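Coming up is one lone chain in structure tokens, specifically the form predicted on its own.
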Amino acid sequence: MLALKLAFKNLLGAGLRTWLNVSILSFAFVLIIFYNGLLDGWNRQGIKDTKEWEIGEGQFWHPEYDELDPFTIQDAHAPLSEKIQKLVNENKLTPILISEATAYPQGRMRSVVLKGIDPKQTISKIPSAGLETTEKGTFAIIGKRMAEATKLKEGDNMLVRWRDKNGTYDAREIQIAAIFKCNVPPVDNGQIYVSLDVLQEMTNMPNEATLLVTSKDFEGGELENWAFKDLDFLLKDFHALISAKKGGASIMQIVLLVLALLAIFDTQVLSIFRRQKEIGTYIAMGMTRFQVVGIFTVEGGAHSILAAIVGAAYGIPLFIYLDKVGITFGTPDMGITISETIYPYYSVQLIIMSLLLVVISATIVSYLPARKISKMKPTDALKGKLQ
């Protein structure tokens, strides 16, 4: 308790030097929380968007289907059993049929993926209701990125050529019924959505699908001849991306923290050099060397406590503001799942871990120069002589 009182008294008595160190350390503290909160917010939003737009609560794949191997698509389809059809009717599953195709927007050739989806489904946020129409013709919906890449607008027509179940090529003109905006590139880039029954008829695959998307109401369990892919598997690439970003950010955070700790280290070295008589007086008064070392260690570590208080003074209002308005990046098109506006997420665990990191680091850095006190002779210290 005495060490703590003396430490804070000496810190406040040091004036500007103390507040400069505290300001630098508080900036590092706030920046660490801010950047990790930004990545955590991106992670939460990315997972939420991916689940809502693409993977649901998990998917059942045809055993031969591999999303990274387009050559598997031709044979990756199977009929829907009565059990599956019942789950579809209960809105617990939504089937999707996938077929490779070639599109000819405005006379240009582009490889695309045709996806058949039920217009009445509600599991995915894909606006498949736009495929319901009483007009004659084949209607499709595409994403904003796909529309920009092909220079298509609502109402435009486009020739599409595909290969059916037997390998026979066929072609048809489709009309763009709607263009939707999505933050998940795999749902948008190179994708054309048509009604499920239309694509089944086009590919000669009645009542067949390539994969099944599950809803929150799906109780779980296995489906015969279908391989279940859980969220860990489906989100593996996204988690790897966030981990890589955090790894790169940690280097910047370490450099910033080291610079702040270096200032505290230099301050402690200078303080011990200038206060040798004070140290000798403490020892002469009966304090053990361990107690004196403790005073200077606590004094250096107290910088982190003051830094946390100062950081909270301007960090909390900043974090509350960002939580309300978010951080807008415009319309990023980087091929990764990212929203135009990210809302940082500051968990209690993040704040506590960041605080412990700063406090422990500052205490260790303060202890290193304070060790010299244990080797000082009281008489030399009183005379102001270094050992």
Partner chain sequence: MKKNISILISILFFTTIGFAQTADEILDKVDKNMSAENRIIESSMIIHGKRNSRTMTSISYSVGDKQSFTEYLSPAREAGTKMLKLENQLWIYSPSTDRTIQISGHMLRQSVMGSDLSYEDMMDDRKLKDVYSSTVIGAEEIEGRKTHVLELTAKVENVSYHSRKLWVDADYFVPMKEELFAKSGQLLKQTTLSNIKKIEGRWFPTKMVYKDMLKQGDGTEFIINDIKFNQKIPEYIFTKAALKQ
Given for the second form:
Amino acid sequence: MLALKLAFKNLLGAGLRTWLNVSILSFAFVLIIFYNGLLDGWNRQGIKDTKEWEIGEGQFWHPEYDELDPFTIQDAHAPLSEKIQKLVNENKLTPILISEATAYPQGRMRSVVLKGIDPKQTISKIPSAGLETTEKGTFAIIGKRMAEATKLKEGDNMLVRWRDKNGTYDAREIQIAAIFKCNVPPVDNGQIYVSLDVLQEMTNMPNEATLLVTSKDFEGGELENWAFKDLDFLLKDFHALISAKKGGASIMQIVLLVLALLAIFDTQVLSIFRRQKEIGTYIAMGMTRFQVVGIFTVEGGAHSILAAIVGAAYGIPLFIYLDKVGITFGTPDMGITISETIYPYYSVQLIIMSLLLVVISATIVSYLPARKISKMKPTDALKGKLQ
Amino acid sequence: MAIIEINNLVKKFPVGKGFFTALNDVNLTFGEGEFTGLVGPSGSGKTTLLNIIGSLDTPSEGSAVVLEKSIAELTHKQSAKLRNQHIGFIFQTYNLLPVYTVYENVEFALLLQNMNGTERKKAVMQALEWVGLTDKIKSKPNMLSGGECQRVAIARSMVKKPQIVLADEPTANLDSKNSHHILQTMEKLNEELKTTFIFATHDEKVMKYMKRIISLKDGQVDNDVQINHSETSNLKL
Amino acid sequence: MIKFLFKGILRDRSRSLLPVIIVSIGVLLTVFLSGYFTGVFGDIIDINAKFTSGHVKIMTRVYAENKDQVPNDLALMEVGELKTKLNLEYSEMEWVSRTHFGGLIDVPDENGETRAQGPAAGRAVDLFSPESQEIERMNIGNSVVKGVIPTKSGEAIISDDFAERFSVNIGDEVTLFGSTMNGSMMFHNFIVSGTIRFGPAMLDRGAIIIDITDAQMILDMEDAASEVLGYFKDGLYDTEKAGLISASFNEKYSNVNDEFSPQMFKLEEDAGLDEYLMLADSMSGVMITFFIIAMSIVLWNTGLLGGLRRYSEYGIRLALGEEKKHIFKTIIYEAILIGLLGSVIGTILGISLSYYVQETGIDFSNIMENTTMMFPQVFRTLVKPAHFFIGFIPGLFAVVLGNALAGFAIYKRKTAQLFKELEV
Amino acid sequence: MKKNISILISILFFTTIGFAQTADEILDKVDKNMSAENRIIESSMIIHGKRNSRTMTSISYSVGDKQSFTEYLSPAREAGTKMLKLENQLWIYSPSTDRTIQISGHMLRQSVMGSDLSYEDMMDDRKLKDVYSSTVIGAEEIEGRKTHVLELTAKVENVSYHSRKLWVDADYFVPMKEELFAKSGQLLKQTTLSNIKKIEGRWFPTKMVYKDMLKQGDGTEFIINDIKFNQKIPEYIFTKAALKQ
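Output the structure of the form predicted in complex with the partner chain; the preceding block shows the form predicted on its own.
Following is the full complex, with the preceding chain placed first.
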């Protein structure tokens, strides 16, 4: 406690130099938290969006289904059992039927995936309600990316050819009822959504589905003949991306920290050089060298505490502001789930970890030059003779 | 009873490839309540002797026993404890801690002893009373004159009521009026508290106050005289 | 005078070495981090460029329209001539051809009959030419899981997932079955020289990589390629230059009425990354600016400290009759020397480190759990010309500024006071 | 190639000469013309690509509608490639790799060598009569020849094309044109048959043009250079071992 008190006295006594160091360190501190917060925010939003749009609280797949292998789609469908139907009616599951198809927008040819979705479902954010219509014809909704890729507008027609359960070709004009905007590329790219019963009729697969999306109300449990894919599985690539981004961020953090620590180190070296007499005096007054090293170490390390305070002073308002307005990234189509606007998320854990990181490293870097003190001869120190 | 016993003390410093002998076969004894000056020209070994007595340095040969402790055999911790509890230092350049107030500078010595708050406050105020600086407790060293700084330094060294105070050229940076003031303060404390004062000085003004003067020359004791001028000093008080 | 000061700096290590080291480190960090930011924010762009879109990409007009079908019958022809022209007219870029192909990878049993089979998503790139940078560019080397990259005709590297799933071992022979550019049936046996995992499951599914010469042979694509990609020789994407080049190329060689005429696309047109590109540019710009400011403060501080620590020396010099103004001048000169020295050393080290990391990347795959993403697993810097001088801002200017501020203190103090400090 | 042949065969099988007016009778007559116990056909297939056209020649042996074996003769790239179809399995052998590859599952739906036919088209060898119920819906004139127009609608489930329209030459009882439709009625493919010749007492179209109507291009031509019926074809030819010979 004494050492800490002395440290702050000394630091504040040093004036400008201290504040320079503190400002750099606080900058590193705020930036580290900000960047990680940004990634956490992205992560949370990405997961939230993916869950809301695509995967719910996990999906049940037909055992044959493999989302990466379009060839499996042909065989991956099964009728909904009574139990499942009941869960669907309770809004705990929503079935999706998938069929491969070829679309001929503007005379070109393009492989697409037809997805049948219940217009009444509320589990996915896909605006399936737009498929509910009394008009004659087959209506579909597509995402913005798909619309751009196929140059289709609302109201446009497109010929789609597919094969039904038995492999019989069928083709018809499908009208785009609506175009939706979604942050989750797999929900958009190459996907055409039609009403579930329409696709069931088109493919001659009454009451069948390829996968079932669970809602928050789903209590868990197995469904016979369906394979449950949990969130970890479904979000694997996304998690990997985020953890990779964090890896990338760690370099930045290290460099920023090194920068700030460089300033502290430099200050320490000089203050030990300039304050030899003070060191001698401490010893003359009966402090052990170890105690003196301690004072200087704590003094250097205390930069980090001041930095945390200063950082908090401008960081907290900044973070609150950013949390309100978010950070807009435009709408990059990177094949990655990323919101147009990311709201950074600062967890207590993140803040504590960053604080610890900064404090511990600042203390270590302060200790290094302070070790020199223990080798000083007090008589020389008193004279200020050391070089 | 002797509180400092120095026998055949030799101190050598490496210089280039050889040695410089700062102290050569010094034999001295100091008793309780002494008010002694070490005099001699620059380089005669005064500061070295003080440093050894203060356990800031160690003998090359011979022994220095301070308060029954052999300086040569003390660990860092023990010597720190010795200084902290029993020895006060006063320096030519005061060596006050610049970022602390007068009060804090004095208090510092007691903080190291873990003295409790009320006692500490009492002791600090008392020490500042001794040196007549109770009105400046909130000042920082850079707001004080040289004499005032040195008085803070005296208060700092005395606040823990040490048995020995070692003063290295305490008046070298002071004008004559301030020098006298300082010396009178120390003389008074010497008498009241029976603290042993050892000065290293070549200041004539200081010598006038000394009760014993030891002359050093080339690291050896040249002369060691007891002086009785109590009348004059009493007059000056 | 400078020579005299220089001697002083060199001889008095405590005064020169530490500041120079600190300035060097500071400059190094500045240069490195600038490169790093450019690299990290550009990673998606960069990966896209390297893997798919090039900095610019030439396809036939009709191939471009149908590119998701991998329609090799619509591939570019007379690629040799095209590349010769490109090398001549757009020599600032390196031109490489690549071919994509589909088909089946068929794994035989001991009778040479189908044991297992899966769809192939093939890429043919220049693996064999000694001057080819494709392996590097596509990060093939680092993505190899088992075995090695093909070194001779008839070897292929296949998806590790595929190999695992169908227990294909290194050295096994698999048959690639597909169709040639002309639509003929194509069969070719390849020795599996290694297995690869890029990361994203989409990329790895059915991946097979062969040399472009093998592809030309087996796909009947002599002098033809799906696409010709252009990469700026310095490795850095410059959207303006790419725009100019593609405009000029299309003006000359592309014909709206000839669907087989080549058409050049710049990166963001091909990859749909316009907005991200802008974003990445501004993000890295902001980060670098912040960082330079921070580094300047640090080094300014260093300069300030360097000046402060020499008060007693100034005292002596004043005593010797040197003028304050002259002392101040020498402080500045020394600062310039130290700043220059530190900046040069730091820049050299920083650029070297950046180049090293640009070439090899910092591989996080070992310390990150769950890493399956190809790109951010290995972090790279990107060295741009600006990085050669960027370090001088904190390294030179900030150091001089700090020293100057410290030097002003000399004016503030009375000669006598400085003098006193010298008798310590 | 083989699939082309299969399609061809399937069409051929079901067209026989006859004078009856009912659809079944017409189909029977068509069958008599087109199908045989066994057959050896030498043919050329011309695939019109976007850029160029390619001709492949092959010889194919078939017995009944379950077994067929095709060897490609040219161009050089394809020469020696053999294809064996047994029931609904298909193998391709390539001499350059000495490998026998089974074509299965989803691969069967892929277009064969850029042609307008899929492997599956080639594979489907069921008789039209077994799969479709037919009605005569009229008479039309095509290139100056009178034809019966038949509409065929699938009566079983696992067919690729829900319905077909068949134009049968009223004199020769050989199909001249066929259209394949999706369930919705969308036209998907079209076949035209011509160059009808009399071979071993039957009328037989020696040129067929297949066209995927949703795809751009000029379609795929299939020309019979030589056809022999009722030949002795050794059994071993329809084994996987024969592929390697």
